[in-house]
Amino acid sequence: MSYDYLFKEIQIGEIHLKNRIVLSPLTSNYCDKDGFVTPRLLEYYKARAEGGVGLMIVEGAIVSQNGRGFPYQLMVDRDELIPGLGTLADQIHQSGSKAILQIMHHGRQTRAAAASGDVVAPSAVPCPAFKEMPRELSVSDIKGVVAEFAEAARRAKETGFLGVELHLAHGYLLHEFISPFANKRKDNYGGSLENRLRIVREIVETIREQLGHTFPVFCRISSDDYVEKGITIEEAIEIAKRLEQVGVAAIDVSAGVVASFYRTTPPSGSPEGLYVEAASRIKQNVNIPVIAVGRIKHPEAANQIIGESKADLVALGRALIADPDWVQKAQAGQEEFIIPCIGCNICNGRSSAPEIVCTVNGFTGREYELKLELAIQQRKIAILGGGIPGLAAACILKQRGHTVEVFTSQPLGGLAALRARVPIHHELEEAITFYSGELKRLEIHVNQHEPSKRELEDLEFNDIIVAYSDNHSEESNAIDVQSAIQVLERPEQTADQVLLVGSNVLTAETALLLGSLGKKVKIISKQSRFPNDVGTSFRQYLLEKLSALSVEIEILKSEDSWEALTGNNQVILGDSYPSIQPAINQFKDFSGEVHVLGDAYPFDDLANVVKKATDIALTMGGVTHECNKSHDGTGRKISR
C-alpha cells in the first residue's frame, strides 16, 4: 500500500524534513547518573534515525538539578555534557535523521531524592500521585528558571541541534504554571491565561533574543488534563494561538497529567490515535504545523490523519521502540513486518528497573551490545512450547542459520493468547500474527503436538528451549471451583455469578473478562493494593474498566476466610501462575542442551522472558561475524 501524505517532504523553519514521521520523546534512562550521554543511548538513536525517522525529538534533557525525575535521565544543565550530546546530534543526523531536543523540568512530579532535596512548583500544592510537598518558587525564583532553560537552549544549538521543544504538557513544570490544576498564586505568574503564560512567554522570547529567530522552539502542550479544574480543549487552543503569536514554530499536542494516570501514555485497549480530534481542532486555529500524537501504530491510521489534513506530522513513541524500523518496513509496503506495539506500557519503566524495555523486542535498549551473528556451529533445535517468547527465539535461531522446529499442542500464543481474550487486550492479537508470519517467511515448521524426550532424541535434535508452562489446568474435583487459567481458556462454561479470589492482575484481568461477558462478579482480594503486581498506571486504568463493569471488590481483612464469602458463587482461584517446574522435570535428562524459557502472564514477567529468549538464542552455536538475511523477526539490522 502506497502512504503518499506520510512520505510527502515537509518545511518547518529551516528544517527541511524527509516524512511526516516524529520519534516521540520518551524517556529512556539510557544515560548515566550524571545525566550524560552513553552508548547505549547513542545506538538507540541510531537505530531508529536509519530506520527512517524524518524528525527525532530527544527526550527531555533536565534543565537543572532540581528538575530531575529519575536517576539516568538526559541532563543539558552544565556545559560539559556539550561534547555528548554533540556526538548523539551529529550521529542522528549522520543517519538520516533530523534531531531536535525536548528541555524540560520536572517540578512537582517527582521525590525530593530524585532532585537534589528541592521539589519545586508554581504553588506549595503537592501532586495527587507523587504527594511530596514542593516549595513555591518565588519570582526571583522563576526569573532563574527562565535563565536556565534559555542556558539549555543554547546549549542543544552549540551541540548541533536544529531546534529545541518545551515540555509544556503532562503536569511537569512549565506546564503546572500554565494548568490551574497546580498554580493556585496570586500574582503575575497567576490567576488569567496570560499570567499562567508569562514564563513560557519569557522562555520563548529570551531564547529567540539570545539565538535568533531562525533556530526554531517547539512546543508539547497537553489537550487535556482529564482532572477536575485542569486544561480542556477550550484552553488549550487559546494556549496553542498565544504560543504561535510568540513565535513558536510548531505545537506537538498530547494529553494527561500524572495525576491523571494513563492518559499520557495510554495503554492496550484505548483507540488508536485517540488524540487526534484534539490536534486536529488546534491545527484548524493556528497558521504553524501541528503535531498528532496517542497510539498511532499503523501506517494506514498515519497516513489517513495526514491525508485528512488533522495534523501535520504524527508522532511515534511506543511504535518506534518496538520496531526502530517501522517507517522503512512502511515505506516499503511490509506492514506484515513490523513488530507491533501491544500497548503494555512496560517502556514506561518499572520501579526496580526505571528504563525503556519491551515485551516484543528484546534488542531493544541493546542495540549497542547485541548482534545477530550466524553461528558457529549450526544445531538443529527444538522450542518447545507456542509463547510469544519460544517465538522470538525461534526467528533469531532460524536466521542465525540454526534448524528450528516449533512444537505446541495449543494454538500459537500461549499465554498471550489467553490474555488476548480480554476486551483491552486484543492488541496481543496482532503479535501471535506477527510471529505466526514470521514463522511462515522463515519456513519454522510447527507441530502441533508436545513431543516426549525419547521422540526428540530419535528425530536427532541437538538441543531444547523449554518455552511453555503447565497451563492445561486438570479439572477441579470441585466443579464450582476452578483456576483463573481455566476461566479464561473456557470463559463460557462459567457460572452467571462468579467470586474470584486472588490480588493479582490474572484475577483482575479474569474479572474484566467475565465482566465483559454479562457475568455477575465480586473479587476478594487479600492485599489492600489491588491489583499489586502492576505499576499505579495499568492498577488506576484496570480498576475504571472494572467499576465500568460494575464489578465488585472487597479487601479481604487478615482474620477473614473467604471460604465463609462463598455462598451460592461459582469460585475462581487467581493467585496463581502456570508453573516450568513439570515440563523442566521432564526433560532433565536429554542428551544435549536444555534451555528453560517458560512462558509468562504478567506483562513485566514477559518482557523479562522475552529477553532471557533473545539472550539464547544469540549465543546457542557460538557466532560468527557474518549473516546473510537483512532483517531478523525483531526488526534489528543483521551484521554482515
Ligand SMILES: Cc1cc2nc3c(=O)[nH]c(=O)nc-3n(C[C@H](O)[C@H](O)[C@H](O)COP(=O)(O)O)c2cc1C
Second form
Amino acid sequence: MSYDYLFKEIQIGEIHLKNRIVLSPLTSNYCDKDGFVTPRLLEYYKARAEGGVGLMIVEGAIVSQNGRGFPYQLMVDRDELIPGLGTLADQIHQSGSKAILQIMHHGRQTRAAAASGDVVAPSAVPCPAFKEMPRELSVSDIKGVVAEFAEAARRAKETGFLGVELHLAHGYLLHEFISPFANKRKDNYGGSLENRLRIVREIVETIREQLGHTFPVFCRISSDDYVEKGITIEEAIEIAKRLEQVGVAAIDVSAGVVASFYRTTPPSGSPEGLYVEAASRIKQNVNIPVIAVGRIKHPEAANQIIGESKADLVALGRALIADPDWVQKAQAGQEEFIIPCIGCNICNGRSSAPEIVCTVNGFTGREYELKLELAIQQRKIAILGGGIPGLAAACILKQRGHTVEVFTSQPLGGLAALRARVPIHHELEEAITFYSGELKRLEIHVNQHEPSKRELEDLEFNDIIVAYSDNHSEESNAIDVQSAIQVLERPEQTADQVLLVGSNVLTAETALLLGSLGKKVKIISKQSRFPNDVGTSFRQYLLEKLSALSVEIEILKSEDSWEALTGNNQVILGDSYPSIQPAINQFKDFSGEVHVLGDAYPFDDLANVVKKATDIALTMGGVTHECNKSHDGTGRKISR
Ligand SMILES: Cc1cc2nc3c(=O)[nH]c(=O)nc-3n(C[C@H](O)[C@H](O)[C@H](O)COP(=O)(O)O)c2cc1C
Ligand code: SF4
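Switching conditions: you have the form predicted alone, so give me the form predicted in complex with the ligand.
The complete assembly is shown below, putting the previous chain first.
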C-alpha cells in the first residue's frame, strides 16, 4: 500500500520537510546529570533520523535550573551546553532529517529536590499530583522567565537547530499561565485569556526580535486539559488564533496535564488518533500548519489524517520509540514488519528509573552499545515457551546464525496472549502477530508441545532458553479458589458475583475483563496503592475503567483478613504471578547451557525480561564481526 499524503513534502517557513512525519518530543533522560548531550542520546536520535522521520522535535530542553523535573533531562540553560547540542543538531541533519528543539520549564509539576529547591508557578497553588507548594512568580521573575526562554532559543539557533517549539501543554509552566486550572493571578498575567497568554506573547516577540522573523517558533498547546477549570477545545481554538497573530509558525495539538496524566500519553486501548478531531478544528481556524498527535501508530491512519486535511503533519511518539524504522517501513509498504507499540507506557515512567526503555524493543536507548553480529560459534538452541521474551530471543539468535526452534504447547504469545483478552489490551495481539510474522520470515520452526529434557538432548540441542512461567500454582487448584490467570484462561466459567483478592495489575485487569462480561466484581486490596505495580499514568487509566464498570475496590485494614469478607462470592486470588521455578527444576540438569528468562505479566517486568532476552541472545555463541546491523534490532534491511 502506498501512503502518498504522508510522503508529500511541505515547507514551514524556511524549513523544507521531505515528509509529514514528525518525531514527537520525548524526554528520554539519556543525558548526564548536568543535562549534557551523551553518546547514548546521539545514537538514539541518529537511529530515528536515519529511519526517515521528516522533522524531529527534540525532547523538552530545560531553560533554567528551577525548571528541571528529572536529573538526566536535556538542558539548554548554559552556553557550555552548546557544543553537545550542536553535535546533536548536526547529526540529525546529516542523517537526512530536520531538527527543532522543544524548550520548556516544569513549573509546579516537579519536586523541590529536582528544581534546586525552588518550585515556581504562576500562583501559589500546588499541583494535585506533586503536592508541593510552589512559590508564586513576581512580575520581575516573569520577565526573567521570558529572558530565559529567549536565551534558550538563541542557544538552539546557535547550535544549528532550525527552530524551537514552546511547550505550552501538559501542565508545565507556560501552560500553567494559560490555564485557569493553575493560574489564579489577579494582575496582568491572570484573569482574561489575553492576560494568561501574555507571558507567551512576550516570549515569542522577544525571540522574533532577537533572532529574526525567519527563525520559526512552534507551539505545542493543549486542546483539553481534562481537569476542572482547565482549557477546553473552544478556548484552545482561540489560543491558536492568537498565537498565529503573534507570528507562531506551527501549532502542535496535544492534551492533558500531569493531574490527568494518561491523557498526555494515551495508553493501550485508547482510540487511534484520539486528538485528531481537536487538531482538525484548530486547523479550520488558522492558516499555519497544524500537527496532530496522540496514539497515531498505523501508516494507513496517519496517511488518512493528512489526506482528509485534518492536520498538515502527524507526530508519532511511542510508535517511534518502539520502531525507529517506522517511516522507512511505511514508505516501503512493509507495514507488517513495523514493531508495534503496545501502549504499555513503560517508556513513560517506571518506578525503577525514569529513562525511556521499551517493552517490545530491547534495543531502544541502547543503540550506542548493542550490535547484531554473527556468532563465533553457531549452536542449536531450543526456546522453551512462546511468550514475547522467548520470541524476541529466537529472532535475534536466528539472525546471528544459530539454528533455533521454539517449543510451546500454548498459543504463541504466552502470558501476553492471555492478557490480550482484557478489553484495554487488544493491542498485545499486534505484538503477537508481529512476532509470528518474524518467525515465518526467519524460518524458525515452532513445535506445538512441551519437550522433556531427554527429548532435547536426543535432538542434540546445545543450549536452551527457558522462556515460560508456570500458570498454575498449587494454591489456585482448590475448587472454590481460582487464580486470576486461570480466570483469564476461562473467564466464561466464572460465577456472576466474584471477589478478587489482590493488589497488583493482574487483579485489576482480571476485574476489568469480568466486569466487561457483566459480572459483579469486588476487589479486596491489601495495599493502599492499588494497583501497586504500575506507573501513575496506567494506574489512573485502570482506576477510571474499573469505576466505569462499577467495580468496587476495598482496601483491607491491616488487622482484617479477607477470608471473613468472602460471603457468597466466588474467590479469585490475583496476587501470585506465574512462577519460573517449575521450569527451572525441570531443566536444571540439561547437558548444555541453560538460560532462564521466564515470561512476565506486569509490563515493568516484561520490559526487563525482554531486555535480558536481548542481551542473552546477542552474546550466545560469542561475538565476532558485525552483520546486517539495523536499528530495529531485527536485522532486516530496508530498501531506502
Ligand atoms: C517517554 C515520553 C516522554 C515524553 N516527553 C515529552 C516532552 O518532553 N515534551 C512533550 O511535549 N511531550 C512529551 N511526551 C508526549 C509525547 O510527545 C506525545 O505527545 C504522546 O506520547 C502522545 O503521542 P504518541 O501516542 O504518539 O506517543 C512524552 C511522551 C513519552 C511517552
Ligand atoms: S514501552 Fe510500551 S508504550 Fe512505550 S513505546 Fe514501548 S511498547 Fe510503546
